[in-house]
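Encoded as structure tokens, the following chain is the form predicted alone, with no partner shown.
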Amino acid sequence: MEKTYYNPEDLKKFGNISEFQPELAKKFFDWYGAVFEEGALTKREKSLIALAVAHAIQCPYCIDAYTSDSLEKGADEEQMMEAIHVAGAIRGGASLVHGVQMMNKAKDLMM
């Protein structure tokens, strides 16, 4: 196995942050499993937005976890790939949108 900073094993143990304080961790988990409830959205889109913010975040984590689920709630790979294009132009279009923030100071420092 190639050595990263990530070991894609922590995986399996991500509900032992329940260790070093259990009535937040308690919490968080209820609300997580609430969260991904079947709802105005179905449990298969939420997969795929979750899939599409993992790879926005980048965490490896993540994406591991929600390529396994999208997959397992019947997503294929063209709306796996289609979601995390949206992440990448939301992501994009959010650095350019803060080059307003560095028009308007240039335009400021030149006036």
Second form
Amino acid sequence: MEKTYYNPEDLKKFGNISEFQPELAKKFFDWYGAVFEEGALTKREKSLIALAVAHAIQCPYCIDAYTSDSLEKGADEEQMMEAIHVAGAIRGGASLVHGVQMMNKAKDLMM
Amino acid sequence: MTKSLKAKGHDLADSFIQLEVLNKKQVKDEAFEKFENKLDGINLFPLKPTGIEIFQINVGKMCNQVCKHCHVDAGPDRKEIMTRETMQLCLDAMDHPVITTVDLTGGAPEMNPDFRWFVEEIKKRGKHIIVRCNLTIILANKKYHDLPEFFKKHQIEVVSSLPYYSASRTDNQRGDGVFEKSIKALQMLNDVGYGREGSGLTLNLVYNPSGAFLPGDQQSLEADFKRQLKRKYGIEFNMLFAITNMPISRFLEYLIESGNYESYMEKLIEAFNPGAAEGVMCRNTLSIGWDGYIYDCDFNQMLELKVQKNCGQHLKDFDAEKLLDRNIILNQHCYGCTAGSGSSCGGTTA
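Okay, that's the form predicted alone, but what's the structure of the form predicted in complex with its partner chain?
Once more the chain from above appears, this time first in line as the rest of the complex follows.
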């Protein structure tokens, strides 16, 4: 399949969402910018969280963007992979913790 | 050890080809916006000097390392080094009072056989001296082991590259085993007082990204480097300069080979910062080549873009007044100095 739903070139056009609804886009981008400013968490910590979340929600644009951003903020490869393991652990754990619900239901149904 | 582009006979060893790539259609169908148009847009064109505070002298392309990003294309196979006669021309020129700092670079400047003589002569003239020391040279041969003491004796400011505080990233860029030797050399510099509080001996480090991305916040990186180097190796230093990789020479080769050239240039252009442009280093620096030719910066030197004609392009015709009024030569690689917080041999400029 040559064409896919995701085009890396579209990442650069993110700002264009304002074309169809400028007021809400402005609010979003202002807020987005403020979120990633240095605060109680450093810019690097925020970038690593974003990288982990990008993997949890499996957004290819976000993965590209926050891989570059994490490198630029001085994170190393080990830190970046550990962040993704955190995302993976939460995803895996989220499935497995529902095992308790399955067990409860199974015990209700079984003699 | 890998070879220089020149030794490999690579097309990009030719500065003309590099400029073709940066300006024409070799890689991209349409050229990127001209750097001088960008400057014109903020009323900085033609770009004029603000002074000639720093004399940056490239004493030769010979080096014991072959770093992947090297803009000089330096290496053990490069034989171009400055002669004592040309050094004498530098000394005559730097007698001009506007020049307060002499920044010695290479290659590994210490490999020039007249390096120590040159330093002593510059010192006699009361100039502040910076040596861009690659660290591993201190351990490369017994004759260099006393360099920390030599630097101390002449109160030289040492500026050294350390792309990261981990071995893998440093060695990927600078060669196998470079990190370990660099750590040892930094400890030797610390041992004589460099980087230690109250010693008056300055040791600054240079961070540059190990790939096709821009450097992050200099202050935050500096805090990180200080914490990690102290914690792991007991190393102390003064400042960290975050430098952007210039899209020329070996780094240009890497960008093209890895398919990152276009996106890297786009990144540099998108990050153009007028504040950084105001403070570019070519406005208060002159760069001198191993053969005595004069350039606006070390990058222009490697692209063989000499200072404006009629301003004295060689030290033999050195004329500070004419040079102070010159138009600085610009090209597409200049975007590297104006991106984000800006980049210079002394770190950010914005």
